[in-house]
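The chain that follows stands alone, in the form predicted alone, written as C-alpha cells.
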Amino acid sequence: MTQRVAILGGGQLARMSAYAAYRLGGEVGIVARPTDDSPARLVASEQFVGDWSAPALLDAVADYADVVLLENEFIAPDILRHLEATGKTRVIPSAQTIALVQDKFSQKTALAQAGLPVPRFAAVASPEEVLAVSRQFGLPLVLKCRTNGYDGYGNELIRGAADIAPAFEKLLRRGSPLMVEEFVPFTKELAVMAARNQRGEEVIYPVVETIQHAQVCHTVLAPASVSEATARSVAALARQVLEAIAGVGVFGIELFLLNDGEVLINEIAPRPHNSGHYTIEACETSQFENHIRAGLNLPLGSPRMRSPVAVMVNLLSGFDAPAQPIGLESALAVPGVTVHFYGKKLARPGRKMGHVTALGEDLGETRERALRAARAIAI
C-alpha cells in the first residue's frame, strides 16, 4: 500500500525529503502558504496551499497523509495538536516535542534538567535583567530570541553594558520573548544528526565540524577532526537529547567543543539540518531517507560513510534579484563533486540557494575541490 507523507513547509528541506520518499514508493503532499517561495511544490504529488491555521486545510491534510512531517520548528504547536486530534494521521515529531524545542529557553531547561551540558542561560524581560545577568555570567554575553531565530537572526552579542538597551530593543521587535546565554569561547563548532523511529530504534551519524560565515553555515567537514573520545561523547549526548525531548524523527544537534575538551550542547533542530546535507552522497542512508523512515516507522538505515571524508559547501546568494545560477559547467568539471540547486525563485544576500558536496580520501584535498566548485557558481 502506498504511504502518503505530508510535509509542513515547502523549502529545500521538504524538497530533498520528498525525493527520499519517492525512492521508497511514497507520495508527498506539500503544505505551503500562498506567498511562499516554495521549491518543494515543484516536486509534490499533492499541494495544500492556504492558511495553516484554517481547520479545513488541516483536516484535508489529515485525510490525505499517513504521517505529517515538519520542515522547520516554527510551526505553532496548536496546528500540530489539531492534526493529532483528528486521529487520522501521525505527526512526527509530536506537538509536545515541538512545543518544548521551538522555545530555546524551554529547550535548554529540559536539557539542563536531564543533566546534559549546556551554557549557562536565563530568561530576561528587560534590559535591567540583562545587566543583572551580565554581572553573574560576565561579558561578553549572547542575547537571543527564544523563538523564530535561525542562521544568526535573532541573536545579538553583548560586549559591554552600552550594548544592552539597543540590542534588547532590536530583538524585541521580532516579537519573541528573550533569553541570555553565557558566551562560550569554543575551539570548534560541531554538529551531529540523530534519528529515532517509533519502535525506539536509533541511529547517530558521524560528528561533523561546521564553519560559519556571517553566522550562516558555510562549510561542513565530515567527519570532524576530533578525538575518538570526543566523537563517542557527542554520540552519547545525542542519544540523551532524544530521550530528554521524547524525540521521534530526525534531529540536528549543534554543539561547542571547548579548549579543555568539554562539549556543550548549543541548539536542537527537530528536522533535517544543513549540517547533514553531506549524507546524501556520503552515507549509506541520508538524513532525508531516515527522516521518511522514522516518520513511517520503518527500520532506520545505516549512517555509515561511503568514503573516508566528505565536505559540503553551501551556495549562498550575493544578490537581491530573481535567481539565475551561473557557473554550473565549471563546477561540474571539478571531479568528485555533486551540485544541488534548490529551485528557489528569488535570491537575496546570504540566502541558501544550493550546496555542493565532495567525497574523497584526504580532508584537505576534498575541501579544496568542494570550495573550487562552490566558487565557480554565482546565484
Contents of the next structure:
Protein chains: 2
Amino acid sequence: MTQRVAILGGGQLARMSAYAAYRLGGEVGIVARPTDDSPARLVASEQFVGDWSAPALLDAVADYADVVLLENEFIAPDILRHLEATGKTRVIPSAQTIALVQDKFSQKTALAQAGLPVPRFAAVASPEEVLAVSRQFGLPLVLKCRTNGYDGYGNELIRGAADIAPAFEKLLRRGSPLMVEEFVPFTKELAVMAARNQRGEEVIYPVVETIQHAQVCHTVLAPASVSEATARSVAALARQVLEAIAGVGVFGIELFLLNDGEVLINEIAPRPHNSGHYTIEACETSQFENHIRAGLNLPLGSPRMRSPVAVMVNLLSGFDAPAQPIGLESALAVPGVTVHFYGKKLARPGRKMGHVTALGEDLGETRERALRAARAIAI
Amino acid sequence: MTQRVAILGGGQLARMSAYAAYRLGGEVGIVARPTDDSPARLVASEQFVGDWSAPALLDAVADYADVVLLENEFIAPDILRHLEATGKTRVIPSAQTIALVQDKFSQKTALAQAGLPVPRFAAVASPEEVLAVSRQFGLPLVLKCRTNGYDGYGNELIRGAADIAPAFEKLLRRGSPLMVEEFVPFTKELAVMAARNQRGEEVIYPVVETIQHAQVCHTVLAPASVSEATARSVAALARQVLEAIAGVGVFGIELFLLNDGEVLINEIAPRPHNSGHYTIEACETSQFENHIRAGLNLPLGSPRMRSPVAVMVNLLSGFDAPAQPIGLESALAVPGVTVHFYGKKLARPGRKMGHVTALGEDLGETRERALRAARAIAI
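Mind giving me the form predicted together with another copy of the chain, seeing as the form predicted alone was just shown?
Let us now look at the entire complex, which starts with that chain.
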C-alpha cells in the first residue's frame, strides 16, 4: 500500500524530502500556511493549507498521513500532540522530542543531564539576572531566545554590562523567554547528521565543517579537516544525543571545536539540516532519504561518502524582490557541480534560495569550484 | 524567470525528469490523458489532462511552457507541429526529428543514408512481399510494426514461410504499416545515451549492456564489458546518430554487438531511456538532468561515471491488479542499492513499476546485490 507522508512546512527541506518520499513509492502531503511562499507545494500530491491550530486541518492531515514529518522545529507541541492523539498517524520526531528540543534551555538541560559537553548556560528572566550570570561566566556572553531563533535571529552578543539592557529588550520583543550561554571561542564550527528509526537503528554521517557568514550557514566542507580522534568523538556524541532526546528521525547537531581539541554541542535541529545537503550527491544515502526511511520505519541507508570530499555553498539572495535567478548557465559550466534551486517566489536579503554542491578529490580545489559556481548565480 | 517545462506523458520518465526540472528551478506541467495511470501527475505543478488532439489543450500547453519535452515517441507529429506553430514554446526534440524516428522504417532509412551500420531492412505491404524479402535476406526474419512498437509489442519472429501469414495478420491489427529486418545473431545488446542541446554541445554516456527477459529490459550493466575499441566505436556512432536525425534532446540508442566485434544500430528512442536509469546514481549528471538541460538550452553536464560499475534491474509486476509493493524493507537492507518506485496505481504482468540500482567495484558482485534487492520486492 502506498505510504502517505505529510510534512509540516513547505520550504526547501520539505521539497527535498518529497523527492525522496516519491522515489520510495510514497505520496506527499504538504501542510502549509496560506501566507507561506511554499516551494514544496509545487511538488505535492496533496496540499493542506490553512491555520495549523485548526483541529479540522490537523484531523484531515491525520486522516491522510501514515506518518507526519516536519521541516522546522517552530511548531507548537500541542499541534503535534493533537496529531498523535488522533491515533491515526505517527508523528516523527515525537511531540515530546520536539518540545524538548525547540526550547534551547530544556534542550541544553537534557544534554547536560546526560553528561554531554555543552557551553555553560542559564535561564534568565531579567537584565539583572543576565548581569549576575555575567559575573559567574565572564564576558562576552550570548543572550538567546529559548525558542524560535534561527540563523542568528534571536541571538545577541553581550560584550559589556552596557549591552545587557538593549539586547534584553530587543530579544524580548520576539516573544520568547531568554537564556544566556558562555561565549565559546571556537576554532571551527562542526556539524553532524544523525538518524534513528523506531527500531533503534542509527546512522551517523561524517562530521563536516560549517562556515557561517553573518550567522547564516554559507559553506559546508565534508568531511571536516579534523583529527581522527575528533571525528570519532563527534560520532560518539551524536549517538549520545539521540539517546538523550529520545530522537527518532534525522537530526542536525551543531558543535564547536575548541583550541584544545575539546568539542561542545551547540544546538540540535530535529530535522534535515543545511549542513547535510551535501549528502544528496556525496553520500550513499541522503539525509532526506533517511528522513523518509526513519519516518516509515524502514532500514536506514549507509551514510558513507561516495566522493572523497564535497563542498556545499548556499545561494543566498541579496534582494527584497520577486526571485529572478540569473547565471545558471555559467554555474552549470563549472565541472562537477550540482545546482539546486528551491523554487521560492520571493527573495529577501540573506534568504536561502538554493545551494550548489561540488564533488572532488581535494578540499581546496573543490571549494574553489563550489564558490565559482555559487558566485556565478544571483537571485 | 522560472522556466516552465511541459512534458507530454505522465509516466516514470516524465516523473524522473520532473525531479531534475525542479532542482534546476523550473516548474513542471504534465500533459496526460484522462485514462492514463500517470504517476508524474502526483509531482506536477500544473496538469493538462484531456484529448491531446484538442487544439485548446495544446494551446494551453503552449501558453504555459517555455519548452515542451516528451517521454515517449508515440505522439502524432501533427500535435508537435501544432505546438511549434504557435510560436510560443519550443518543442524538443523537434516534430521533424520525432516524425523521422517514430517510424522505424524512416529511422533506419535515415541511418542507412548517413552510412551508419544497421541490419538489412525493407518496408513490406503484404505477406507476399515478406516472402520475397525472406528469399533475399534469408531466415529467420523479424517482422515489425513501423510505429507504436515497444518492449517486444509489435515484433514477430519469422522462422519459416508458414509463420508469415499469421504474423502479418497479427501485427496488421496494431494499425501500423510493417517492415522486415534481418535477424541479427548478436552476442550482446548494447545501449548508449546521447544528449545534444540547441547550441550543438553533445555528451555521450558510457556504453552499457542491456539484458532483456521476454523482450523487456530487465538488467543494465554499466559500463558494458566490451573492448576499448568497441566502446569508442559505439560513442562515435552515437555522435553520428545525433547528426543523422538532427537530434536535440536526449536519445537512447540500442545496438547489437556481433560475434566478429561489428556493431549494428537497432533502434533509437528520442527521450530518456530505461538503459539510462543507472545514470541517476552512477554518473555526474543523470540522463534526466541532461534531458532538462538540453530542453532549456543549458550547458550539458558530464556523463562520467562516479562509480566503477553500476547495475540496474527493473521491477516488473507479475500481476494484473492494483499495485501493492511488498519487500521494500528487505530490498533496502541490501547495501549500496537505491530503490526507485514509480508510483503507478495499477500493476500489469511485465509492467515497469520501478527499478533498483546498485553501485560497486565489481560487476558480478554488484549485479548480485542488484538482483537480490530486486527479487526482494514484489508488486
